[in-house]
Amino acid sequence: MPEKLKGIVPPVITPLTRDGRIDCRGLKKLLEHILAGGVHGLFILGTTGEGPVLGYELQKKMIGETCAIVGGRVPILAGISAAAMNDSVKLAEIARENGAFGAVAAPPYYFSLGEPELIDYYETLVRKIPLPLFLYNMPAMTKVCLKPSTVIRLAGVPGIIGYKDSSGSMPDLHEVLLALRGRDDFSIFVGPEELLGEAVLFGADGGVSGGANLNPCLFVSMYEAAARGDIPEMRRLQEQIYRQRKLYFIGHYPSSIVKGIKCSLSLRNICSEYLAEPFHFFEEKERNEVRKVLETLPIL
């Protein structure tokens, strides 16, 4: 396994059956599809993977099935975000037993934490879990934002080896990149896929791009172009990324991002489109809109 994770690490969706179980057949097909695109790792049980709403048994099953299917071909990061620290610790232990490379934790939600409390939380969590830890900044979901100063301080804590920034704030990300420039033991990833090229160009180590569930080659190509500073190629690929992003704005709710990806994968016969309750997949009107967008995309 790499000392420092780099590249494209897709936040894998969680294929489900109609009755809410893990769609193991669909999961295998999805993982083989993503791996064939040349990705550098996988992130399960994140926001795109509906991790926090799956429940412990489904999360445990997803970890075990994914690790077994992948068989060590790429590093696996397991999301352990939870409101209760003990739940996060249990998930990390399951992930370690199944061979995961690291754990990813957003701040605990419901109660808002101040910066000193966040620092104490992560310092305590990393001591309790048996895996290296990635910080996960997802303020849209947790209502708590990891400030650059918090990330920079926590980057010096033993066992904390990376950061995934899904805040969408490039100034904050640039502040972290400048402060941690030259660190060969700490990975910095960007979440929003439309920011992937810029982030890597300025020193980020890669992206956790939800669209890589559908077209992994597109995001691997953008990462490689940005890593070598190929601006014309980045511009060409950015147009394709923006074309694909139209899938995320079909429907009327924030869940449309996950629905758009799952519907697309279903239409391409990769896996099912069922979501964890209380959410439901697109109806025919939205499915037709997804079809129209897919017709404009290259199958890579």
Second form
4 protein chains.
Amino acid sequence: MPEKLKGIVPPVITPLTRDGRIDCRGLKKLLEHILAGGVHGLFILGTTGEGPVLGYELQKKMIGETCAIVGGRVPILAGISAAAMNDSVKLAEIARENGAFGAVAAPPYYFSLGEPELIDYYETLVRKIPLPLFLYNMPAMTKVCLKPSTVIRLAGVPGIIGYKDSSGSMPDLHEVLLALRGRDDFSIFVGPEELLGEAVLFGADGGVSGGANLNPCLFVSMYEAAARGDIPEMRRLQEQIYRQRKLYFIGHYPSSIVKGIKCSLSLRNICSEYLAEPFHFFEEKERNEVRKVLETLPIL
Amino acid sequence: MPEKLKGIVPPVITPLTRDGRIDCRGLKKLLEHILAGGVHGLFILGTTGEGPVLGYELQKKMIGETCAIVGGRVPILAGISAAAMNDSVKLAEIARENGAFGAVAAPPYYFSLGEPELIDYYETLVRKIPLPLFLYNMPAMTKVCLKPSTVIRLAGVPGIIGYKDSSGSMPDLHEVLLALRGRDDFSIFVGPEELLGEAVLFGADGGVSGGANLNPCLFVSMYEAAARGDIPEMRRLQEQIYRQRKLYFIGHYPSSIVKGIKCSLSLRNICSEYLAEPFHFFEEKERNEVRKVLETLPIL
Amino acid sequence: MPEKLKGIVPPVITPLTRDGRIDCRGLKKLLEHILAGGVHGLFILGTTGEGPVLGYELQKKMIGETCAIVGGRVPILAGISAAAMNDSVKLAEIARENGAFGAVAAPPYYFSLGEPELIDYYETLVRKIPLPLFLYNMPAMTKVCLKPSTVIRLAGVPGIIGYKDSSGSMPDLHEVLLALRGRDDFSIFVGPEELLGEAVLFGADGGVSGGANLNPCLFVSMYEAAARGDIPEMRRLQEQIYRQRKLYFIGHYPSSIVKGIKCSLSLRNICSEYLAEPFHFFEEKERNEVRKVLETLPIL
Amino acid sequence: MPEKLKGIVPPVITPLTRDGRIDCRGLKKLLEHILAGGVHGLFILGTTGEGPVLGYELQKKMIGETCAIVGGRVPILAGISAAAMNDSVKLAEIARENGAFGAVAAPPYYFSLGEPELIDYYETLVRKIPLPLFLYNMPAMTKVCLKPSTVIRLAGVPGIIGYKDSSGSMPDLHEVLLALRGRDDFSIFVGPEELLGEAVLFGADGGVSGGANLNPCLFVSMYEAAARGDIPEMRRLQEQIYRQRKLYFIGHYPSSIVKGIKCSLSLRNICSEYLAEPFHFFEEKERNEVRKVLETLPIL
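Taking the form predicted alone as the starting point, write out the structure of the form predicted in complex with another copy of the chain.
Expanding to the full complex; the earlier chain stays at the top.
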């Protein structure tokens, strides 16, 4: 296992069967597809992975299956975000038992925490779990934004080894990157795939890019281009990322990104398209829009 | 058990020990205190009850203890709100086993549901649980507002027997009240205690008033004054409600209401003041502000 | 002129011609229609009156025309809200010259003011203008909410004689009403017409009800019913208010209320339907929806 | 005058005297200071320039004074944003008479426009004004965000020659940059100075960087480093930009950026520190915080 995680760590979607169980065959096919793209790790049970929507039994199963299939080929991060700290601790224990590399936790998302409570939350959680911890900033879901000063302070807490920023705010991310430059024991990942290039160029360690479920090579290439400062290549890849990204704006749901990715993977015969209840998958009308976008993308 | 629930159904706070277990002695004292005020039901594991923050084990324990202590003296509603439908179903089953009257569910609060998914969510949930269901509108926590048209439509689904509106929007509540006038099989409750009087005056069946943890009589009196249209008495009681309400604005946390109530109950020797981790209880400075407000209130 | 303004003070829409001038004939017809309904005052250049959208020349003209037509039959309040205090002062001077009773100002709406700046804003403005001032809380437009404590403090400033609350928050309005009970020199008006009944019941002095452009009697009746505590009549009128209110939700624009009222007045041959550029008026599809709602309403 | 504006176009602050007039001596000193830094244009009456807060007379004066002092050395863009289109047209005419290069308009900021109305707004405005027009996306002030598809569509309207994006959303800006690549007659500027480097790297034409009021060279250097793809230099300059940016977070007002810049310029003896009424300038406590930040910055 690496000292510090770097590169592309896709937020793996959770393939489900029509009756709400893990689609194990699809999961295997999906993981092999992603790993073949040269990614550097995997993040399961995140937002794209519908983590909090699955419920305890499915979360447990997803951790077990993924770790078994991957068999140590890349490090696995497990999302443990929950409304209750107790439930997060239980998930982290399961992740540890199955050999995960680390845990990733967004702030509790029912009641919002006050600022000092946020600090306390992470300090307490990291003491209670048997895995190193990544901070996860996801204000669109949690209603609370981790401020740069909070992240910088928490980066000094033993056991907290990284930060995933899905806020979409580059001004805030720059502030964190500048303050933590040179830290070879703390990983900074950017969530939105549109920001992968510039984030890495200014010092981020990598990206948790949802689109890597579909085309992992594209994001590995962008990561490498940014790491070596190849600007013309970055511009070229950015265009491809934007062509694929059209998949995320179909149907205008808060969950359109997950729906677009699952529908695409289903059309490409990788895994099933069902979402956790009561989220709908794309039916014919929207599936046709997905098809049209897929036609503009390279066959992988 | 009544056909249709009416009156004051306090959202019971969850007394906790310092090490995060249910404070059973405190819970017993609290429930007897509330019941002595003449309330018409109890709502446990709501927002004021820190339901989603407790985690599965504490939620289960809280249902069991409360039902045992109350012993059928009033109907009990159990909050089953969760980010995952599976977890809500499990809670409803436990509530049923313990003799609860109904279940109360806010929309899943991680991913927001699209409009047709909201309808589906409730239609599916009510089929899966063994208890009648109350809709729970709590946009400040769930990021999604149940529109009047959604509530009106869902009020026609078998098994859905009531609505608790904590949106604070009287224009929306009026719309629901007007559309469902005369329905003797569907209960409409208002959340914010400041709106209890006018809501009942215009046809609501009662209130889920957080302040009734502290002074249940006050809210029972307001309910009765509104039910008989006694406006001078309503104005007098409204003033008292506002005097007590000052407890909710200390410290300026999203969780200040729970903190203010728990601190007050602790100062009045009813139960402990701890919140579920990692929420802080009020320390000396804020406790003194609570004391000052309590001095302006009647001894109960 | 009354010591303290009370009753129904409709926010008069501004009738415009196709080429963007005041529709003076329509304005005269509209004002006579409203006055015939027994209203207690008129508020021009508010939000419903498109005040800030008109620009200086039209605002000036609207003040002059309205004052001339009304000829002192009821007191006139003139909206002077602007992004720049200088512009507000100029409008207040024009209003004074034309005989207006008072000026109404929302906080400046480009940059939001900090809390102490809000206090300063109103203290400075009232010294600079030659008319008594009403505070105007309109957070949906100004991005800043006047807190009850701010309103209560400003109610003690000489020259500030009233408050119009369009926040829609009854909990906040109750706080102001309780704190300023018995003040016979300060008027408290509620904006949203859905809240007129309960606001007056709990002590408000009246309402600035947009629907009174169309049916002034309806709101005068609700005001009177609430003032005498006639609850059955209030419930009956509330239903009528909600039937008419369907006009405000056509087309789903932020400006739907103005559009719905203007379209209705045009269909009833009272005045033109044009809005200030670049706002669109309702075309055939939406006009038909308006027609359908109008058919359910009494002929006035 | 250039065919297409490129480079650094600072949003000039508006120096004011204590009694609310233009501080003409300060303005001259400020403009010479900025021009000496090698900027490529000037943008007056924007958000940083307090444009909408000044009122008509001061706006007119500011246009006249600035154009006279600059005397054609660089192109001048004049902000004409207003709540009423009529007022925007008047400002554009004054700007034209004084020799400005172009006008910049955010959407009307009282009522929000619906989507088709936004398109209409700009199409109508550009026909009515005697200057080429820049679109100005400033959702924090206007409550409406120009979507990439709206900007892309409007970029095809004759007379609309550029876009200033102050939304802070790099994902949206990338979408616009990719769609309008190769357009040598349309300028794309980024507002937030933290994003200048990456925006130019991915194809933006320059930045409207508030910090250039204080240190114009810094932003000209970043623009040039990005234009030639000098990543190490960009990282070095980014750090300096963040050191200076601390000036914007003092006092936590919505207007803290303007206050921090004005206070700094005053401490450096360039111009006065007063803001348009009723905005407060920084007093001793905050001024000391500004002093401390300034001590970490190079003497210019």
